[in-house]
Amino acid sequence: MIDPNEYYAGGLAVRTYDLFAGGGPLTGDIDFYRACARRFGTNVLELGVGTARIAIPLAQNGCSVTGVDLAQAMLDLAARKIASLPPATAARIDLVRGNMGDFDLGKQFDWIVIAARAFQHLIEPATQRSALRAMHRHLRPGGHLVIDLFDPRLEFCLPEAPLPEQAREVWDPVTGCRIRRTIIARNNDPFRQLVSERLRLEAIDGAGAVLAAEETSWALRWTLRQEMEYLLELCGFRAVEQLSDFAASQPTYGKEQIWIARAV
């Protein structure tokens, strides 16, 4: 049985999560979501809140954010970050452990955000539909859903698609180490539209010695644009904008799928 969320269970992967997040195709996403708050309202639900990388800037801008995540280790890290904020800002963030595939918070929101491709960790279509219907119930009439996916490049979805030639490396200012993340194995299942990857993380000191290492995995379901539009329609949404990056570029094959949909 595939665990699509093993990566978020703890250890080096969670501790260094923020160092890898937010760059590359996600460049500019925090400012984009701040702009969404100005458009859609200040009462926000973030699903897959993770380390509160998005929730904290929204709260700093005056939003009230409820953040839901399945991974307790991510929520624990988020709570430590929130505890260091000014009390008035920290009070605007409420963390809840839960599964975005099926949840009931007993209230509605102005808008919902699912950042950093978190929706794609729902690897079964039935769970995707259940999640979207739960989101619809949690939006006020006319409320908005903002969701980020990767747009699959089909040559990388084939079973024999090659692994990346280079590992990703980031600098950890806390430990002074380089953190290297390498994809060491990948299984593409075109029938299920599923990619499963095994990853190795290493903390490397200035002399090149590996001080810590771990292996972990994740899985994501890829979704084509037309398929996503049908999913939204099926679950009570109407897509009002599609973008391919956080600079508001028009949809482009192989870039991000950034959807803004309204509950109808």
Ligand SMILES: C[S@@+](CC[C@H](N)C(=O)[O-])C[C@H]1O[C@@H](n2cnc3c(N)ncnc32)[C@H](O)[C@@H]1O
The other form holds:
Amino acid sequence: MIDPNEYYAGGLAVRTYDLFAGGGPLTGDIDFYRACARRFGTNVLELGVGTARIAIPLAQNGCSVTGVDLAQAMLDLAARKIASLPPATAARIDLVRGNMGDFDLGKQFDWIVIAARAFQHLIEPATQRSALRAMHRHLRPGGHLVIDLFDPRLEFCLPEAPLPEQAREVWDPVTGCRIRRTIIARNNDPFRQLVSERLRLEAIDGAGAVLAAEETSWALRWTLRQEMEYLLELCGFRAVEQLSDFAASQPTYGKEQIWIARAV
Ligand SMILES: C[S@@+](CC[C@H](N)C(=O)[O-])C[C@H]1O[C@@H](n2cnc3c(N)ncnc32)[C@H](O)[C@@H]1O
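Next, report the structure of the form predicted together with the ligand; the form predicted alone has already been given.
Shown next: the complete complex, the earlier chain at its head.
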């Protein structure tokens, strides 16, 4: 049984989440979502809110944000960050523990955002559909849905696809340690469209000593572009824009799939 979300359960992975988030193919995502707020409205629901990496800048720009997440450890970290904001900004963020696969918040929003591929942690097609239907119920008529997925490169989906050659390293300004993240195993399942990765995280001090280490995992379901368009249609949305990065480039194979869809 695959747990797609072990990574977010706590420990070093959660403590260092923000150090690894953003950048690479997600470069510019925060500014992009700020621009979405100017276009679609200030009453926002973020699903898979995580550490509030996106929710906080939206609230700083005047949005009211409800953030839903499955992982208590991510919500706890988000809550600590929010507690250090000016009270008027903090008051605009409401965190809710819940499952985007099916939820009922009893209210509607101008738009919904699912950033950083969080939707892909829904690894069953039936759950993707129930999630999108729940989103539809939570949008005001004509409201918008903004979702970021990766666009799968076909060689990356093969069972024998190679592991990335390099670990990623970031510097943790709080502890002064380097944090190294290495993918130590990957299993691609083309039948279920699943990539499952086992990762090792290490905190390394200035002398090169490993002070802490842990292993964890995550899994994501890849979705082809046309499949996503049909899925949106099936659940009451019409895709109005597709982009391949946060600089608004046209759809391109193997980059991001950024969808803007309208509830119809
Ligand atoms: C890659 S992180 C994205 C966090 C944040 N949106 C960002 O952009 O940094 C994915 C988040 O989705 C959450 N998540 C995964 N499956 C979920 C589900 N079924 N319902 C709600 N949250 C979920 C995880 O707990 C995690 O916090």
